[in-house]
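Just the one chain here, laid out as C-alpha cells, in the form predicted alone.
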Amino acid sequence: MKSFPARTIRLVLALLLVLGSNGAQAEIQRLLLVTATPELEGLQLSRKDISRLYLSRPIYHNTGMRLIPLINLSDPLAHEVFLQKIMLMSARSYDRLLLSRVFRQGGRRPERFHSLLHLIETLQRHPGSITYMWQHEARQYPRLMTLMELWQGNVR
C-alpha cells in the first residue's frame, strides 16, 4: 500500500476546509426586527428592551407611539431562534412567564400569527407594530422596514 505524501494530504484538507466554509456561508440566516411604520425608522432597541416588550411591558417610541409586539409563528425556526437568542428562554418558559406576568400585572399577551401574510397585513394596519422575521422573507415586502438585525448565524 502506497502512502500519500504529507503535502498532498495538507492540500486535500485545505480544499475540504475551503469548500466546507463556503457551504456554511450559504446557509447563514439573518433574523430582523421589522415594522411597516415609517415613524419608527431608525429605532434602536436593546435586547433587554425587546425582552421587556415581548413580555407585555409597554415601550414607547420618542414620538409617544406605543410599540406593539407581534409574535411570528409562521416559521417555527425563526420563532425558536428569537426565543433562544433574544429572549434567552425556551418556548415553554416564555409562555409561562408571559402568562404569569399578564395575570399579575395586567396587560395583554402579544398577538400571535401563524400566517406570514396576515402578519404583514397587521403590521401595515397598526402603527407601532413590530415583529421579527428572516431577512429573505422581509425582502419580499417592500413596505417593510428593517429596524435592526437581531441575530445572524447558521441554523441548519
The other form holds:
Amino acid sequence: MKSFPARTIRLVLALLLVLGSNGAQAEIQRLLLVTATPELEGLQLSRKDISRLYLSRPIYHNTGMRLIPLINLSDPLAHEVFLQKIMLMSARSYDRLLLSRVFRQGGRRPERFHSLLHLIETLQRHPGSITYMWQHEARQYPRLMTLMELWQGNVR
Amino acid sequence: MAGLLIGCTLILSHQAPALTQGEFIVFPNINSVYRDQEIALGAEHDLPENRTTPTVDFFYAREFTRLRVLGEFFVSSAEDRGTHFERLQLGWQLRENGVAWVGRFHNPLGYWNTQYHHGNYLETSITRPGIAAYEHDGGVLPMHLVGLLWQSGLRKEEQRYGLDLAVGLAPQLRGEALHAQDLSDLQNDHESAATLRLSYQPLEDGLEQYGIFFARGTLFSRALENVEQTIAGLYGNWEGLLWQRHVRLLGALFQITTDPGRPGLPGKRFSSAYLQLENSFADRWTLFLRVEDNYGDQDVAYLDALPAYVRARQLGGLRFDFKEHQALKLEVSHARYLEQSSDQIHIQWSAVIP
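Mind pulling up the form predicted together with the partner chain next to the form predicted alone we just looked at?
And the full complex, kicking off with our chain again.
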C-alpha cells in the first residue's frame, strides 16, 4: 500500500489544528453559579446580592441557612470573569476592599480554592456553600446544581 | 527582637487550608525613620535621629451565628508604643445592617481612625495625620474608647447611609501623653466620652465616602484638673479618574474646643485639617502627597501639655506593592511640633499574612 508522504500528513494536521482553533474561538463559554446543597434549588440572587455575599456580608436563604461563598481559583480566567462581571472590580481592588472590611468590622473572607477537586469536596461537605465555575466543568459533577448563569461569552 | 516577631508571624500564619469560621490575619511591619536631628519634645517624647521598629499586629475575628468576636493584639519593640490589646470586642448582630459591640474599640472619629488604624498595609502612607495620631504617639483626640459601640446602616438602592454611635471611657492625660484604657491594666481614673458619626456612601461597597461627626467627653488630667473636649468635623474620601489618571483624594476638617478645669486656663478652640492626594499608576505604584495644618493652636494649654503632637506637616511619598500582599513605602516630610521642626524620611515594609 502506498503511504501518504510525510509532507501531506503535516499539512492535514496543521489544517485540522487551524480549524480546531477556529472552532474553539467561536465556542461560547458559560460561567455558572453552582451549589451542592439541595435546599438551595431555585435560589434567586441578583448581581448585587452575589457581590455583597462575596464581600463578606451575611446573606441568608429563606430556610434560615446562611450562604457560604467560595472563591474558585482553579481557573484564573473564571475568577477574572467573575471579578469583572459580578464584582465589577480588579483582583487587587477586591482583595484590598475585602481585607479592609474584615479588619474594620470582623467577619471572614471567603475561602479560596486552587484545586477544583478540593472545591467540589467542600461544596458537598458544607450546606449553604456556593461557587462559580465554567459550565463544562460543572457538567462533570452530577451532584452540582446550577443556580444561575452569571455570564456567557467568548473568552478566547 | 525583630527576628522573633517575624518568626512568630510566619509560624502563626501558616495554617492548613480549611473551611473555618474564624479569620486570623497578621500585619507585620518594619518601620525606619531618619531625622535631620534628634528632637527633645519633653520628658516622655524624645525623637531619636534614627530608629527602626518592627511591629506585628495580630487580628482575629469569628462569628457564632449572631455573636461576633473581634480581637486585635499589637506587639511592638518600641517602649513608648507598647504591646497591648488594641481592640477586644464582643458584638451582637441585631439585624442585617446593625451590630452592637461592647469592649475596646476604635473611636469612629472621622475616617482615618476606623479605616486603617494599625493595619499599616491598608494605609497608603506610612504616617497618620497628626490629628489622627494614636494617643501614645502624640495624639490629642480619643482614638480608643472602652464601652459600647452601635454600628448600623440603611441601604437605599446602591447607596448606604451609616450611623456609628459610641459611648465609653475616654483616654486620660498622664505625663505628656494621652493614655487609652489598657485592658490588661485597668485604671479607674478615666472619664467618659461619646461620639456620633453619620456617613454616606454613593455605592454601598464602594470606596467613596463622606461623613460628619460630633464628639464630646472629659479627659481625666491631674495637671489640668480634667479637660472638657468637644469635637465636630467632616470628612470625605473620593476616588476616580481625573485627567485620565486614577486619583484618590481624602481629607478631613476638625474643630476642637478644649476647656481645662484648672482655674486660670481658659477654654480654647482650634481647627485642624489634612488633605491627601494619591495617584496610582502602572498597577503597583502609588504616589501620594499630604498637607496638614492647625489654626488657632497658639496658647492652647491642652496642646502645650502634649508636645509630641504634630501641628503641621507636608509630605510626599511613594508606595510599591509587590508579591500578593506586600508593600514598600518611602515618605519624605517636614513636621512641626510645639517649638521644634524636623525633616524626616520614613521607610516601611508592610505585609498581610495570609
